[in-house]
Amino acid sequence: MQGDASDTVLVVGAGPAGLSAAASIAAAGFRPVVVEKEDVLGGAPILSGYAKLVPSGEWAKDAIGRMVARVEQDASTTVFKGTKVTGFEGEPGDFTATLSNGEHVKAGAAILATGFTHFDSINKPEWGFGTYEDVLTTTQMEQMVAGGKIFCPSDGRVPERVAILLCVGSRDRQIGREWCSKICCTVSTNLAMEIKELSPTTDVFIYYMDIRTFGLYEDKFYWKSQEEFKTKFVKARIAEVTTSGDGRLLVKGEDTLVKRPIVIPFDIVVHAIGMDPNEDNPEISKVFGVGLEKHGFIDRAEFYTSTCGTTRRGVFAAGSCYAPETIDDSISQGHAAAARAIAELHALARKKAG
């Protein structure tokens, strides 16, 4: 049996939100127990090989790597990798978590930082993913950027033209994805600039319904990608991606500004994939006794007086397990969830003391 419930917080998931939560708990003099289902810490930025992060421009392996090191090197923090929580019983101040490795953890509160699942472009087959080698996702393209060379996977040639298709798995009622994934527009404009930096002769086109580079991202990414890196933006409705006789890809659809059909050849087509609810959410909901909202993300408690809450008292949450979220905001929410958990333990201790 691991730990004393009164000073221990269970953190489930070790992406940006979970790492920041664990660091804050430790800094406050409490003991975080981190349970991560993968064999490495860092979440999607590390597991999916992200390149430069938005908006800092720092390489993911460096920025998130510092967060991982801070948690792994802290003497008060216990980390379980390759492990899931299979049972969670008790009440606030006195929970017992059963782990898949047979361990039991006593904790006064829990924080779910279980993240999201990238949309699988196989669910959008008309846009060519899984059929043509040179149709990639943004995560695959980021891995290419991180490798330092832009090339067509089919034959290794330097692409003359790259198309990035926005809202793949987002804002699409036909496939049950009614939500905006919040960060894809900005990530795609950033990716366009990264492609151009590595391959100055490559022209990059972004096909969009709307552009949502919100807040300060508008100037730093949307305008900069056009004015300094010559990214071409085309407002269009894409019907399909096929191939031409010479092996290049054909993007077919309608230019919705001028109301005319388009058929344009490209060497690489990139799907800007959205953020789905974590595929494990039904299991997480059952184990922790928390609700899911209608799309399958973790359901929020009343926000204004129960920030970072869930439908079960003593179980908090942070980051993209709630909804599509940026890395920076996920980190902030991790700190906030830690504060809520610690406040709960203090309140319970005062009540117990009479």
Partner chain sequence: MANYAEMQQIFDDIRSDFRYDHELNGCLNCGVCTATCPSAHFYDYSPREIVQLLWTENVEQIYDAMQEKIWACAQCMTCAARCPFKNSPGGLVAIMREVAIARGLQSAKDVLRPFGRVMLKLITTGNQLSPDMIQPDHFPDWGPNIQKVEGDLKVLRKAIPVKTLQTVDTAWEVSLKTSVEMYTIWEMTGVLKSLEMMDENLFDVIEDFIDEKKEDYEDWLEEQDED
The other form holds:
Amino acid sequence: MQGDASDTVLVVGAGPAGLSAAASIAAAGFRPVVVEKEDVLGGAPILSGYAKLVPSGEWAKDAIGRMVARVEQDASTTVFKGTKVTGFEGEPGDFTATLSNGEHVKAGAAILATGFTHFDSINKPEWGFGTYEDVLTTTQMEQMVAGGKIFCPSDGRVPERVAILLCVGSRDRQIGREWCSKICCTVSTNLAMEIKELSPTTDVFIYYMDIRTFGLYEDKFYWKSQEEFKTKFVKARIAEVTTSGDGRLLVKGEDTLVKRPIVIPFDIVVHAIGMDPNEDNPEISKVFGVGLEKHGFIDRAEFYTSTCGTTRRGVFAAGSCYAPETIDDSISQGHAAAARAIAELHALARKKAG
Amino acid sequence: MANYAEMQQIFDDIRSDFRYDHELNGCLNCGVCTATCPSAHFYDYSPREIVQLLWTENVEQIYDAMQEKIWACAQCMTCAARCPFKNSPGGLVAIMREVAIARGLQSAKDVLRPFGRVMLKLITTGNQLSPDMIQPDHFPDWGPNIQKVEGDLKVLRKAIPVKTLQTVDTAWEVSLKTSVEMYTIWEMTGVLKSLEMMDENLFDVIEDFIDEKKEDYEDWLEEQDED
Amino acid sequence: MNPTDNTPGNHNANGDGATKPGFHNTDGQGIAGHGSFFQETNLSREEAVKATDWVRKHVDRRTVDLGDRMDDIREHMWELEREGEIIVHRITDAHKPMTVRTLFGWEKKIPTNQLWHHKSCGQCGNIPGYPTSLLWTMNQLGMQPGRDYLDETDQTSCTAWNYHGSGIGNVESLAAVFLRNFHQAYISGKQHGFDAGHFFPLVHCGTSFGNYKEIRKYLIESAELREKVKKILGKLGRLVDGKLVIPEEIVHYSEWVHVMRNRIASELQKIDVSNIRVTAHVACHYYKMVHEDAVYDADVLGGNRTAIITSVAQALGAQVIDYSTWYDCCGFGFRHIISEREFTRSFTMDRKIRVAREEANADVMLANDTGCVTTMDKNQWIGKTHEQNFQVPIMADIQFAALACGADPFKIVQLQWHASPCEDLVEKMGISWSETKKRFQEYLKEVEQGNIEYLYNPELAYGGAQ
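Return one more block: the form predicted in complex with its partner chain, after the form predicted alone shown previously.
Then the entire complex follows, led off by the chain already shown.
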């Protein structure tokens, strides 16, 4: 048996949200027990090999790496890797979690930082992913950027024209994904600049329904990508991606501002993939006894006075398990959830002391 | 030109169709419908424009679109398969066409006149196209090789090894009872009435034909009783 | 090189530009960025591959969790039956069904036996080799007419061509026609000594297929519509126990061809078609109308496009060639092919025939619907006047399959009704066009004498004995 319910908080998931939660709990003198189903810590930015993060411009491995190190080096923190929570019993102040490695953990509160699953482009087959080698996802393109050379996977040539399609797996009722994934616009403008910088002869076109580079990202990404990197924005949703006889990709859209259907050749087409609910959410919901909202993300408690709550008392949540979320905001939410958990333990201790 | 109240009435007819809310949920103005639209490649027609006009309740422009534009749609329904909002622009056009006919718009009459042959065939026989309609003189643009074997149409049709297909003036042989059942459907669903509104002469021809067939059927039924 | 402003997000800028939140220098030189300042992510090749593995992995689309947000209308159909509202015409073991997957991974049962042929007006009137090839193939597979399938005169067309073309007609009339024809399919076995439900409707036309599925959806969703058409069907004597009959699945003939493709190839194929370059045109009304019901197969086109047509062509061993306008409509347009012919022929020549010729150098374009075959077949000659002198033989998947299985190009496949250069394909398959044509012309003399060969006893068409 690990932990002591009076000062232990179970943190499920070690991505940006989980790592920040664990750090806050430890800094406040409590004991975090971190359970991560993968063999490495860091969550999506590490597991999927993100390149540079928005908005810092820092490499994921450096930025998230510091968060990982902070948690791993903390003496009061226990970390289980390659482990899942399979049972979760008890009540606030006295929970017992059963882990897949057979261990039991006593904890006074729990924080779900279980994240999301990338949308799999194979589910939007008319956009050519899985059919044509030169159709990639943003994640694959980030890998290419990280490799330092922009080329067509099919034959290695330098692309003259790259199209980035926004809202792949987002804002699409046809495939049951009605939400906006929040980060793809900014990530894509950033990617467009990175491509242009590495490959100055490559022109980048972004096909969009709306551009949502919210807050300070407007001029730092959206405007800048146009003014300095000559990224072209076309207000059009692509209908289909096919290939022409010469091997180039053809995208079919309507330029809605000039109101004409267009068919345009490209060398690479990039899917700006969205964020799905974690594919394990049905299991997570069952194990922790928390509800899911209609899209399949973790359901939030009343927000104003029960921030970071779920439908079960004593179980908190943070980050992209709630909804598509940025890395920065996931980190903030991790700290907020930690504060809620610690406050709960304090309150229970005071109550016990009478 | 209709006055505003009439145009409003036409719009009300459109949106009171029970399919309307099913086919129109809003619009993100993404243009995916127009991108895939075969008619948009050829005509001054855009399914996105149709959706926008309906969504913003622009009754004057809706009325205008109903004169010509809605007849450009090829009804392939690619738009509906692609729309991220699950609208069906093609389905909305179908509703608008029904309303144009119900209201007896002159433009609808003009557009449908050359289609009369198919309607005549359909309403009277339950088939929409027959071998005798596809003769070289009807479709000169289909070229001289419309058939690869010369010969009498009747004989060529007899050489089809399926009994029901050995016909000339229908695509397949439709039993009399089947035809009469279909006339009942036309009558009970108001199809004959809209046909009358569209083309009175065509309607007269069809009515005579139907009456004749019905009499034949009555006679046949009597024969059966006697047997 | 000195830090400049010209890097994304001003990563390298001094002064004002360096005040971005969260910015950290990581390379010890106050610089982090791309270009000449490129810095590795420090992922090893293995790590990098692993990091993007999830996108390379062919995750079966059929695992997409749509929750309650995507409705399967068939579930509501069973509810209606439980509530006593309708009777569902079931696909039983006797129909020897095979299960396929559709767009979202739902299962669909395709009956392979005891089929009621729901003919297509455009096919029968214009491309008769389409249905005859289908019936011939069924015979070759040992199916017995009158027991394993039925073709009869008690059927109307779906009337959707007219509706989509003219707007004359309405949901009620379309629904009444649907229910009338499918009621006839339901009871048709009785006059041949079988129970009701013996024959299951097999829809030949793509538009009928799409239209019937749309109408079925409206019927299941709208009690008001059911009430209205019940009156009509009652008057026609086409209710069963006072209820409407709706089939468990709406099944297109090309789905039958899809599930039978391996049997067709292994048991019937006589001609090697590995030298034939095939392009596929799948009908819009097959896979875009009520598109969640179209067949997808992980082993055909990676499951990324509907399997129909491609699957049978591949099973027969032909080369299937992709082309850029694969998704495009043929240009049929319902009314357009009759009275907007310039649109139809321009579109089909520019977006289909020219592309299949120039990009794919196709020996044949296969389609699975009436209007598409007609449009692409008939509009090639006029292309010459548009400076589009391109020709490609056009036929249905089942016609091509029948040819490969040794069917007579004239007597069975009835290619004499096609305007496109089908003789070129036939010759390439090693069949002499001129000799078979000569034999056919001799047969026509026999026909004139009344010596006609049939695929089934003609009496069956009128409900007669087997």
